[in-house]
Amino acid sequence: MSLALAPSPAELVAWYAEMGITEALDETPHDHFAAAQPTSEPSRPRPTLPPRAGQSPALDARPNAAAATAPEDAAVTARAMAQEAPTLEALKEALARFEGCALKATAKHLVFADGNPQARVMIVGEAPGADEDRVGLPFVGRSGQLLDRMLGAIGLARKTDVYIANLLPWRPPGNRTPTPQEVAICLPFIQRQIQLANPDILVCVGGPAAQGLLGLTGILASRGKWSEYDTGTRRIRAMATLHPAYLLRQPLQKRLAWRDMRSLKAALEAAGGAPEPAPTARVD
């Protein structure tokens, strides 16, 4: 009978990281609930992990950098950064030098866009994943491919009829869904983004871009539904679908997500027109 080796030391921290605990709070169980009444014991510093492979020191910092900052206040840097930069490019940089969102502290890119800024078409998406976070561009795991084959399918190809982004530019831990708190934080800039992309149409992809842009609550119930979203500078059509993610755990859920790309073809086709399907395109 084989025995499965033991994970090295430095292999069970990555996994650790990689899975969003970066921080040992103690060697033992501990009730932190108990901790938090009066004692006259002084506190012990919190020992943190050592850094991952290929990780700048510089970025154990972050954490701490942005749990110093009350969310509110980095909600209105924030908005104060965003609003500041005058192009897309410029709006990228300010992203980069962001230190009010913890989630910059774990994960190893920003993700920031994808396509054609110039596109009739934006899609937002929700966070990166692992493979997003990887690469540094969004949508190019296996739902980003299954993205891609639903816009061929209605002619639209990625790099050139559709600008590609996320609610949040920075991979949460373990793909985890964002919290209220980090949405709150990351919304300015996306928001920024698509008002310098200026496109036609809007389409949120996922329940937290299209309650986080759209105010939509209820993915299911709310997709496939026009409505409107104001950029600041005007009002564009905006329609929630479903997440190419959901799309893979649930195929019959399919013949949703493509009635929602007709719909988009229709409303192109309406506003000027739209690309012919390729021949070959599938959605399955």
Given for the second form:
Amino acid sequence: MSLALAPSPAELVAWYAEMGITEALDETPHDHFAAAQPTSEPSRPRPTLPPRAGQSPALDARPNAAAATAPEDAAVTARAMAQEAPTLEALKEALARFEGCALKATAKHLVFADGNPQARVMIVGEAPGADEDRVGLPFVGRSGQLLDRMLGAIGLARKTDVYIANLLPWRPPGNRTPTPQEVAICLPFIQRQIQLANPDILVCVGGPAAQGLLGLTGILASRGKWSEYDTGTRRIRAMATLHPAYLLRQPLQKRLAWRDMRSLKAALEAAGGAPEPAPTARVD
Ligand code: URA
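Right, the form predicted on its own is done; let's see the coordinates for the form predicted together with ligand URA.
Next comes the full complex, this chain leading.
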């Protein structure tokens, strides 16, 4: 390539941002393939590079803590820590202590939950985005505002009538889809969160949550269908619906989400305690 064609630093950064690369992760490279190799000696500590001159040991210890743990070990630790948590507060503290997921190192905040933990409906999304990461609460950005309008259309208010969390409590850099490994590591925490919140109805928002919690693939085909979710203490009704971020890109699909919201309202009414007022609003 001739020098005249080389992009300027500003063009390069703009191109990275367009491609979804919005975070500078670390100054040192990490061998994630080495970290992902199964080992017959799970507790053997992996060698880490010594800090370079001028590097902060404290900062570098964060990504290395997760990279040094084999994924299977991290999932086992996650399950044990989650099961030991007797309350939602304790579960949040356990997550804050958990070092098995590398996403923690790049996220600004742990995004645990919002809304009413006593609500009959629990909504689980995919993972925090940039706005959620900045604020520390789920679904506060544009897609969260659409979610609020969808819920409002059937008379449900975020702060009182639903409890909201995510499959993953840390933002994947650049809002990329979480890897199956990250989902497997964090799954015990969200499963315990559902068990402790003990809702009557679980709504999985988007493909990753539907797959991770309900085992559903193909969100367009599986959305709006009622199934059961076993919390470990009882079976509750569960449904997957389209992610509001997708609806923002594909506004015509809002009619499908609207069907799902009406179905949710009908399920709540059938089980007693219908939300008021009746839905008349459009989801837009
Ligand atoms: N998308 C999600 O799935 N969850 C959030 O909290 C925000 C956006």
